Amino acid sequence: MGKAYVYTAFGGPEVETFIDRPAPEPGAGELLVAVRAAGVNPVDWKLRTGFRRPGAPPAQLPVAFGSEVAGIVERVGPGVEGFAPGDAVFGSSLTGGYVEHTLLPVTVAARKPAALSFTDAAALPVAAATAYDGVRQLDLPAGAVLLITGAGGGVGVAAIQIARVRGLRVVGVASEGKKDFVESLGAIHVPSGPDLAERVRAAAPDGIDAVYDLVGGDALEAAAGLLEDRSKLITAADRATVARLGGAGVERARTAAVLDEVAALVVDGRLTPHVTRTFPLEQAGPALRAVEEGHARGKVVIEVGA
């Protein structure tokens, strides 16, 4: 048996609780994972409310918090090739994250870079990923402004790094508390909150050419408005809203090749996944409520095994 950090019911954090749980079998296609490292995002608090992305099928009560995990292979489901017992493996999770066991399907998993630690292989399959799927979506030219909402999180902490690395120019928009962390990672920084608009105009006088939006709501509004084309206007966060402003939601590739790539990335300096907070797994609720709460700077891992 191992411990699993879930949700029993659809509701608040009244409704997180620990349970013990057998370690999962692996069908065709799919690894065992010890788990060592899971990220924490904001989707997995949602997901606790009730949240369901198009097309999901309903959820089977308790539901493992997490989706993306680093850790060692001790099984391979029937049919796997190119892995074994002993690999070390990150990638996007079947049975949750915030466990001790759980299971990657091969599609979404990749060999973990001896030059990458658990920790930082664990920020990258959501986060990482997400950002490196929708800078490529809106293919920009080098010297292009883009703007992104939510640069101080975990997906827009990368989104800022591989523009930069494209030859982008970015602005940032983010709370004022993280105005010196975008600014560090090379992005002018615009304060969130009403009359963005108006701040964003005088940031970027000459206009931005596209639109990477990982709030929603207000925000995805007021940065539409400063599109002329429409077709670089992309959310991660809001598609009901976007599809109606004649933007688009981001086109996740969900591939090992896109997480090979991230973690090259890392690995030659040029992504730094930013895990400002780590928590052992007997916090698994503290961790959630850091990133559910707004406070989160970067990217929060859980630290599962050693």
Ligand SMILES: NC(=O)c1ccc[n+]([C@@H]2O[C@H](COP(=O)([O-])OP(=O)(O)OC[C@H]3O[C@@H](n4cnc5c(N)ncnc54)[C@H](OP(=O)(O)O)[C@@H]3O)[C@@H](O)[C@H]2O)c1
Second form
Amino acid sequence: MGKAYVYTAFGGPEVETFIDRPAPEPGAGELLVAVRAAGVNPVDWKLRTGFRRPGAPPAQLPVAFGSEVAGIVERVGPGVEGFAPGDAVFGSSLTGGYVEHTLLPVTVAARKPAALSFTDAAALPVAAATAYDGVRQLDLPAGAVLLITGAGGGVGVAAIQIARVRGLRVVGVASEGKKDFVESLGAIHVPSGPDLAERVRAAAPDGIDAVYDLVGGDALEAAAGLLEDRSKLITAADRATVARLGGAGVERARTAAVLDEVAALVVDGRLTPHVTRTFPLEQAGPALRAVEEGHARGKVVIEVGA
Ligand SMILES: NC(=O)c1ccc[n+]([C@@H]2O[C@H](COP(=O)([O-])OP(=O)(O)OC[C@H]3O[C@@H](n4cnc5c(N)ncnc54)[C@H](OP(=O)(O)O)[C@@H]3O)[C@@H](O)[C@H]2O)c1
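To complete the pair, please output the form predicted together with this ligand; the form predicted alone was given just before.
To see the whole picture, the full complex is given below, headed by that same chain.
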């Protein structure tokens, strides 16, 4: 049996609780992993409220929170090649992240480089990989100017760094309190809030070439207004608004190859996940609150068995 932090119904934090559950059985192409660290993401609380990803099957309650982990392979399912018990891995989990045991499909699992901590590795499959996918989707030439909203959050800090690796100039929109943080990553900081367009024009007088939105709503609308070529407008946060504005949602690759590429950037020192807060599994609720309040700085990670 192992501990799992779950939601038992759709709703607010009151539907969250711990349960004990048997370790899941690895099916064909799956790894049973003893979780050492799990990333916390906004989608975790959104799913609890009843949000469903397009095409996703109905949730079978109770559902364990979390979808990105790093840990140690305990068993491999039928047909698995290239992984063995004892391997340190990270990836996108099928059966939760705020848990002691979970399943990773090998298609979205990668070996954890020894130089990468479990805590940093757990921050990569959702946030850093989404940043990577979005910057690649925009396919901008070196020197182009990319505006990132929500630049100081989990995806944003990775997006700034990955864009800088590609030689882009970055304007990062974040609250005033994150100015130094965003600038330390190599972006020009622009404070968020009303009249955003004016401040961006002042910070980038020659204009911007693309937008990677991580906030949605008014911030996305304001950013879109600065961009003539809406093929260079993408969001990870608000597909409905971006479709109306002529842009697109980020296309997630969700492959082991992307995990390897993102991990290599960390090992090379070109990408720092910036895990700014860690919580033990017993504090999964406060960890989720730290993201749900909407103003996380970098990544929040739950450490399991710490
Ligand atoms: N499609 C996918 O596969 C995918 C994957 C990952 C994430 N996402 C989505 O992408 C979004 C960002 O994810 P994340 O992990 O980076 O979230 P996060 O860590 O919570 O960061 C979001 C940032 O948005 C800023 N923010 C919040 N409210 C704002 C407002 N009203 N105006 C301006 N800025 C505001 C906050 O910064 P300040 O404190 O500076 O305000 C915060 O740092 C979320 O909607 C998430 O669900 C989608």
